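Single chain ahead, written as structure tokens, the form predicted on its own.
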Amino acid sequence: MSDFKTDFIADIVLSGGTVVSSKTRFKADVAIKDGLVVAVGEASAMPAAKEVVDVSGKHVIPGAIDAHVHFREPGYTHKEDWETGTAAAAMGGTTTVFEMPNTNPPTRSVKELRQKQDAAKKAHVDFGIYGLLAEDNVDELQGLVDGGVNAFKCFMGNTFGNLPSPSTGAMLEGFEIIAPTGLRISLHAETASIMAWRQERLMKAGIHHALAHIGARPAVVAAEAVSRAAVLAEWTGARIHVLHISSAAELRPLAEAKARGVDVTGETCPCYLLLDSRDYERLGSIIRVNPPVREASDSEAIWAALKSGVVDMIATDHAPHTPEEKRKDVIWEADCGFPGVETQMPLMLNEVANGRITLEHYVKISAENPAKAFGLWPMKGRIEAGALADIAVVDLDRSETIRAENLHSRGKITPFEGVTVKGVPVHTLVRGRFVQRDRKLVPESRGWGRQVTDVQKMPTPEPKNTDQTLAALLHSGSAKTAGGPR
């Protein structure tokens, strides 16, 4: 009779740690074999292993899933590429990233998707790839779905790359096409026309100090865009995701859409939780990001929404630039964004140390909720038998000081320069393999990352108003008029 404990040999056993889920924590060892978690339990129940790693005194949590990163390849590799960006992710305890399409060229068709997949062969961690939903590529969307994108991105407002924002008509048709696939559409939810108008007025008036960036992008642009996108999603049955929530104003339409049954999730980033308008004088143009860091009252409201579940997850909008591109006297000339994928977990674990959130809730917003929202659950986002061994081992007592020069990103500038954090990931494993160990990158993990397409098992709901969508009309050649429900 076969005996699991004596006849089975695991690749790795993580021994002596405390395993944490979104609901509980408990002392347990974790056995890993062929990239999967095969056992979680007492040491006496563990199989033999090729390697036993002592993680006594540490906490074993699911690796973070960052649904919002920009790795800049192709086109802007002086800022970042897939190797440096995913190295930063590995060092930050992040085991899966979803990479945005505003590269050069943008990921607007299968041709550019294949180019990005080729670039991603250098990845240290697993990844999803966004396809673009824009005005001029609606006819390419189905090809991107068939070609293997993992989600879509719609730039309702302008940001780096200056991709034109699609009309509401193009958005509606895009939602209709994507809805039946179950793939989520992530939204840069700011209204382009308002921002363009206000920035032009400020520039003509010669107003160019750092705080003017908030003036050009008031919170109403986010509230309006979230409301509009939610109506389109409700009409079509599309799944949507609101990126980088920065204001209290957009929380109301987000909560209302959820209450109506719209499949909408939302994220925020550490900068919107930990910085506010008082930091502009200190940081100057370094703080410039789209959407902008706002008032302290906005930060407090977002914290409350993150705890209540109105905001579902933490992400980073990892957006590296060179120090020269960030430091400008005229705010309109400074590139928007900064690195974040390496510092997110330490910054948030520091908030755990400060008592702002529990470690269990951090697991929920950093791993479990993103996995569920983007079709990776139950293979990712949890530490249980049968799941992929995507793991961060964290030392909640270890303190480090954030220094841009030490970041693995090419973007050697951060608004969190000099911040001392308590709690860091000391090991990161992707599918059972160390990609970061003892706070050092494992160089041999280059190329270990794979696209999550084979993990992502989205349900495919029937879209609403199917017989009235423009896509259906074009396909059938029907001349009947598309209209709303009566």
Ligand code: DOR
Second form
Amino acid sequence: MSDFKTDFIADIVLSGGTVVSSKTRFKADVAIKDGLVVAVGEASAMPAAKEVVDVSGKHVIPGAIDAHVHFREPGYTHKEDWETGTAAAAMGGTTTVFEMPNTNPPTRSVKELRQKQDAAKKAHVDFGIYGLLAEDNVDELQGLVDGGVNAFKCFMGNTFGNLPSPSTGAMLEGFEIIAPTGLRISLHAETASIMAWRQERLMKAGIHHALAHIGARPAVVAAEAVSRAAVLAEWTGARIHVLHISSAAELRPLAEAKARGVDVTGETCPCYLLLDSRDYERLGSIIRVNPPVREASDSEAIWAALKSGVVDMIATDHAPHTPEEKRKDVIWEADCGFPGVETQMPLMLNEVANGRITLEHYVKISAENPAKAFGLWPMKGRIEAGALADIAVVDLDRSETIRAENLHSRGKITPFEGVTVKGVPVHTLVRGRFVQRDRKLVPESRGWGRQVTDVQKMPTPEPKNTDQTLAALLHSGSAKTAGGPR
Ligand code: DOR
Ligand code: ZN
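For comparison with the form predicted on its own, kindly provide the form predicted in complex with this ligand.
Expanding to the full complex; the earlier chain stays at the top.
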């Protein structure tokens, strides 16, 4: 019993577990009050609590922060909606998601942002909302910032939703507008024109087997797009994030950009670490995802880059589609992507069990680094007094077999069907409230999730080349002479 007297009663004490940070692990209880962690330490140092939850034998880690999910609402709710998508997150130990703008309508102006915020009222977990950076909405970007988006997404290559990728000119103007806000611009870094050309050539030649998908999107599309985006970020001072790193080839321009001081982060997803070209025959069109799953040598290089820090984080690109939309004989007809937000943590904990990554490093790439990259640190991404109580309690000894029919997502098809994993989140808490308990969704947590805006702080970056932005030139009326000799 507590021999340390406090003048308050905690809401919950998680008792007897092992708390894990990116650097260390130690046996400690965790006291939670009003959504915050208020104490981490010896049982004798805990305040009295309304509820003591025995988590002995379990590990207590920060909830995962997934910078890349597609919840499909509005527009494609037969694939997913905010309730099913965030239920899947809660079941997967993920406490914060950043949701992508390729809905219908896309999130390209304040009006559509409000529509999405409305849909998100059902969320079980906290969320950020991406605004779109496209060719035709450059004039809406400032409004999206003022309206409260948490990041931007730029589709340099097209994918589900077929949003046209912006020209490099539109991208540069978008970067100029967004740079001073400090908000990060996440890139689908694949070059559209190369892929359109190749896919058309392959289709005309009647080639439509699953592996042809890699042929349409060779790794050079990623290397080229990362390099080009990094040049624009370096020029404007914009912060960028490379989504779903799939290749060895793009790691070099990413590492080089980091070395030049570009504020760039990168993510990969479980499919690029755990699957490779040998899985195409077995999985057929189910494996189709943009960018494609590539060679075993790519997976090896990405694992090494995660270790060295060139790749900063794990995300999921949670992209649910129906089994009918995924299963096609002609690869070009299969929808791209699959659900991931519910299976990421179990799959990665299984790699902890396999000795491929330490639990501390997993905490770094799943929680600490995304929190830092997207301005949520120090309120999210760690378990210490003063932080929000976003927590996954994991049982590293528990095995489960992944079955699409058991997923909470509406996308009941996964390339990880039948995979048995060791390591599962058994409770998930968002701001001190159970959203998953004992492997069951807490239905009452519907609507508990809120947008991260109040805890997000993106420091203002060093502005670059501000005298040459289109806005500066247009407003000063000096566009006639700009760019000439000085
Ligand atoms: O395969 C993919 N599917 N890649 C993406 O980038 C988008 C996603 C989707 O929205 O379906
Ligand atoms: Zn995506």
